Structure formats: structure tokens, C-alpha cells
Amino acid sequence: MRDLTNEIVELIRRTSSSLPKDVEDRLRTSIEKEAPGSAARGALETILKNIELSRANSTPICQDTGTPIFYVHYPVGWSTIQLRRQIRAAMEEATKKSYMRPNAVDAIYDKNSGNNLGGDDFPYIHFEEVEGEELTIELMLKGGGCENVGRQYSLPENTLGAGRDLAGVRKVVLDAVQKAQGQGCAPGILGVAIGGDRGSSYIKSKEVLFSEMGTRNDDPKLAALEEQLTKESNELGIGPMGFGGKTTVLDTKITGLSRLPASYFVSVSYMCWAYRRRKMTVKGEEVMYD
């Protein structure tokens, strides 16, 4: 099987140091909505300068290079054992090259591994076998600040008057945005999962963040709710980095899951403005990066 370690190191470098075009474009559009001379506009201007410098110097966009989350879609015949070894070797090398900050801390003994490898669960790697000949590896780096403001609700949530319906979902998601304030490094992107159990709901709320900005759910009800939540979040006045303004949320992504009759979970994964996600595709000898 082909050794892709160096190519995965490059994927990590690109993800850590260069935001996708759709994210940068949305940030540039948002700056025009903020008043000249305002703290909100100043924050966005600083963010955009940081994006340009990081790309030019191949340095991390944020000092917190986040939890590495890999989604690997592999053809029949590829070895997931070998792919896991290559991803972990690439992560260790990328850390040596300072594309990644050492982030894997043993929660029991409070010891940093120094190489971003922590047991079998850090980095997180999800494998899915697919038809065809192409191998794709997607990577998202999710910072700790925005991870800290993620929330999960069990409906009904009587304190918010949120029942077991989409109106209730709307209430709890807006509550999550209100509670995050500037601590999630706004402007943020919301990943929302409705249903599932506690574990699968959180996983899917992050998984939906792999899709491009502006793409809507195929279900018209959920697509309308995505648009509504983005609009109403921006009416809260929190603004970039919590300084006030019109740009609190850049986009909202929602996915619906099956649930048990006794449970109705809504999970909100908040992604900060440093929306770091990239993909590499391997087809024959060719390797392409998005």
C-alpha cells in the first residue's frame, strides 16, 4: 500500500495555516456590514491580516491548533491499520515542524505527550469504506475555546420554554449562542444535530461542519431553520470577539437524526472564525488538495 505520510503532513500544514476560500470570502463580506472605526470592524480587520500572514509564512492561524478530527473515506482493499499509522506519523512530524502545537494532554496524569498523539483517540480518526477508487482524507482542527462553549440540550427545556419541536430547537440554539458571547471567538459557525443519543448527537453536530459555507440541508424545513438561526444570532448584537456588532454567526449547519421516543437531544457544536478544514483526494498517483 502507498505511503501517504508526507502528503498527510502537507494536508495538516494547509489546514493549520490557510483557511478555505469560502470561509475567508464570508469573513471579507462580513467586514462591510460593520461600522467604520468600530471595535467589530477592527476585530475583523485583524482577523483578516492574521489569515494573510499565516498563509504566507505557513504558521498556525491560531496558537490553539485544536483537536485534529480526521474523516477517511477509503476504497475497498485499503488497510485502515496502515492509514492510521500514517496519519499518526504525519501528525507527529507536523508537530515537529510547528504546524501543530502539542495539544494531547493525558486527562488523568495531566501530562502532555509533546507530539499530539494520545492513545487511540487523539487524533480522532473516523474510517468509512466507499465505492470507487478514490481515497479522501478530510481534516478539521477544532479549537478548545469554541469547543468549551458547545452545548447539549434535552428537550423539553422548561426554563427556556422549549418543547420537542423545531420551535424548541430554535430556542435552545439561540440560547447557546447567547451564552457563548465572545468566548467562542465569534464570528462562529454553528453545527447542530437534532436527535440521536448523547454521543452520536455531538459527533454529528461536528461532522456537519465539514460541508462548505452556504450549503443548505436538503430538507426545506431544516434549510429554512439554518437561515433563520444565522439571521437571529446576528441580531443578538454580540459581534466579532464579543465586541458588539452585526456579525456573530457566519453560517448554521443542521442535521436530523433518529431518536428514541424517550429522548430529544439537541447538540450545538460552535466553531470559531478559524474554521480550519481541508481535504486531500488520492486518485492513482495523483494527490489533490481542496
Second form
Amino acid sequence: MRDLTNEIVELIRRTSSSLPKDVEDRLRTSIEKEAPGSAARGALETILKNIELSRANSTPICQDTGTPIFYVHYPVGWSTIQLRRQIRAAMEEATKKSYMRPNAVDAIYDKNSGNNLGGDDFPYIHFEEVEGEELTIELMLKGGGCENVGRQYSLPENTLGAGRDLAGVRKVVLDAVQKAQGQGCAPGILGVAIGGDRGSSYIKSKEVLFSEMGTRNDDPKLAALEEQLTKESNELGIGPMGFGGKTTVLDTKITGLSRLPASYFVSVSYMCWAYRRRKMTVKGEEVMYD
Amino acid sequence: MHQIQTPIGDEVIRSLKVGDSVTLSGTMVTGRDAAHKWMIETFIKQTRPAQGDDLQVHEELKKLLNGSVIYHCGPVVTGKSLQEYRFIAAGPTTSIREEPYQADVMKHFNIKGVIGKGGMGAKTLKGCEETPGVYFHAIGGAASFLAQTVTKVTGVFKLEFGMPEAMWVIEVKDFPVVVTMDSHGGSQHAVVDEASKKVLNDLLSR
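What's the form predicted in complex with the partner chain like, now that we've got the form predicted on its own?
Let us now look at the entire complex, which starts with that chain.
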């Protein structure tokens, strides 16, 4: 099996230092909505300068290079043992090259491992075997500030008048955005999972963030709710960095999964504006990056 | 635009109001979760005995922080020694986690400015009135951009906390911030929180 360690280091470099174009485009459009001379507009201008500088110099967009979340889709015949080994070696190398900040801290002994490797779960790697010849590795870097403002609700949530239906989902998501204020580095992107157990619900709320900006759910009801939540979140007036302003949320992505009769979880993963996600595809000898 | 040099005098701090744009130059020190907990437990509440170089670092910090600024930041730093260290990514981290500690740390060291993101709460706001001091909001995530204002790394304490949690002594030139909490009880964060809460209640009633 081919050794992809160097190619994965390159994936990490790109993810950490070069924001995807669809995210950058949204940020550029948002600037026009903020009043000239306002702190909100100033924040977005600085954000855009930072995006260009990071890309030009291969330096991290944000010093919090986040939780590395890998999703690997591999064809029959590849070894996940070897792929895991290569991803971990790449993570260590990318940390040496300062594409990544050492971010894995032993929670019991408060010790930073110094190389972004911590137990079996850091970095987080999800493997899935697929039909066909293409291997894809997707990487998302999700910072701690935005991870901390994520929320999970168990419906009904009486304090918000939120029942077990999409109207209730709307209410709790808006509550999560209001509670986040600017602390998750607004403007943010919302990943919402409805259903599941506590664990699967949170995982899906992140997984949905791998899709492109503006991707709508196939279900028209959920697609409409996605649009409505983005619009209503922006009515809250929290604005970039929580300075006050019109741009609080850039996009909302919702997914549904099966739940137990007794449970109705809604999980909200808040992604900061530094929405770092990249993909590499391996086909035969060729390695392509998005 | 106010151009301010550290150390900062009380009259300059009192002149700053919520909404003011400021560029900071001079020496400042980074400190975040582990550093705040350590300072409170070892020197302020003294619930933990000083160990290793704690007392020596305390003396150094008293000199460095007096009239100066603490920056909530866990940077990406290259290099292996003081001569080589260079900040390459250094935006602010979320400040609210230091809310239990910040006011006491400000008073203990006579810190005039706290840089971070996301704002802080009532206890720190009161600390800003009493010290006096202000909260400077930097742009979260603008790490490469802000690192360019760091002209020199002049020291590092508590590297055993790990690179992000160590206390880095840096010189900056024209570090851009916005005052979002002032020494007169003003807080942009309290204003936005309250206004957005009203809108939320209205949306929930629909």
C-alpha cells in the first residue's frame, strides 16, 4: 500500500492556512451589509486580510488549529491500520512545521503531548469502506472557542416553549445562537442534528459541516428551516465578534437521524468563521486537492 | 484611533470609552487558563504552595505586568530558544473562561488592560472600574495578521504548561484592538447580550 504521509501533511497545511473559497466568498459578501466605519465591518476587514496573509505565508489562519477531524473513505483493499499510522505521522510532522499548534492535552494530568497525538482519539479519524477506486481524506479543524459554545437540547425544553417538532427545533437553535454571542468567533456556521442518541447526534452535527456553503438539505422542510434559521439568527444583531451587527450566522446545515421514542435530541455545533475543511482524493498514482 | 504605549497610566485608561479603536505598542505578557489558575492559587489565594521557579517568576511578572497588559492568547511559536522564538499565529482566545480569576489578577499585578475575545462578565467589569483597567477586544481568528505585530519575543515563563498555555513576554507594534469594556462600567457585551435577548424572546413568541 502506498505511503501517503507527505500528501497528508500537505492536506493539513492547506486546511490550516487556506480557507475554502466558498467560505471566503460569503465573508466578502457580508462586508457590504455592515455599516462603514463600524466595529463589525472593521472585524470583517481584518478577517479578510488575515485570510490572504495566512494563505500567502502558509501560516495558521487561527492559532487554535483545533480538533483535527479526519473522514476517510477508502476502497476495498486499503489498510486502515496503515492509514491511521500515516495520518498520525503526518500530524506529528505538520506540528513540527508549525502548521498545527500542539493541541492535545491529557485531561487528567494537564500535560500537552507537544505533537498533537493523544491516545487513540486524537486526532479523531473516521473510516468508511466505499465502492470504487477513489480514496478520499477530508479534514476539518474545529477550534475550541466555537466548540465550547455548541449545545445539546433534550426536547421538550419548557423554558423555551420548545416542543418535539421542527417548531421546537427552531426555538432551541435560536437560543443556542443567542447564548453563543460572539464567543464562538461569529459570524458562525451552524451544524444541527435532530434525533439520535447524545453521542451520534453531536457527531452528525459536525459531519454535516463537511458540506459546502449553501448546500441545502434534500428535504424541502429542512431546507426551509435552514434558510429561516440563518435569517432569524442574523436578526439577533450579535454581529461579527459579537460587536453588534447584521452578520451573525453565514449558513445553517441540518440533518435528521432516527431517535428512540423516548428521546428527541437537538445538537448544535457552532463553527467559527475560520471554517477550515479540505479534501484530498487519491486515484491511482494521482493525488488531488480541492 | 488612539495610539497607546505600555505601561499605561490611569488617566489614559480613564479616557478610553467603549467603541474606541486603539493600537497598542510596547511589552505585554500572554496568559490564559493554566496561567490564571496558577497565579490565583499560588500568589493570590495561596491555596497551593509555591514550587520550582514560582516565586522568581512572580517577581518578574510583578515588574512586567505593572501598568501593562495581559493577552489571552495561546500562540503558535517557531524556534527552540529565546533567540529563535518567533510568533507566527497569535490571535486571542475566548476570555470568559478567566472570569472567575481576572479581576483579582488585575488588582494583584496592577494590570491596566486585558486583551481577548468574546468579552467578560460583571466581576471583571467591576475590576476594570476599581483597578482601573479596560478590556481590549482583538479580532478572533486573525492569527497570522496579529502575529505580524509581534516584533520580538523577549521571554517565556512556565513553558511546562505547554506552548499555548505558557506566559510569553512579547513586544508588539500597533496591535489593533477595540475597547469593549471600559473603566466607567460600560460594556458592549452586556448591551449586545441584552438587545439580542429581547429579539430572541420576540422570535420565540412567534
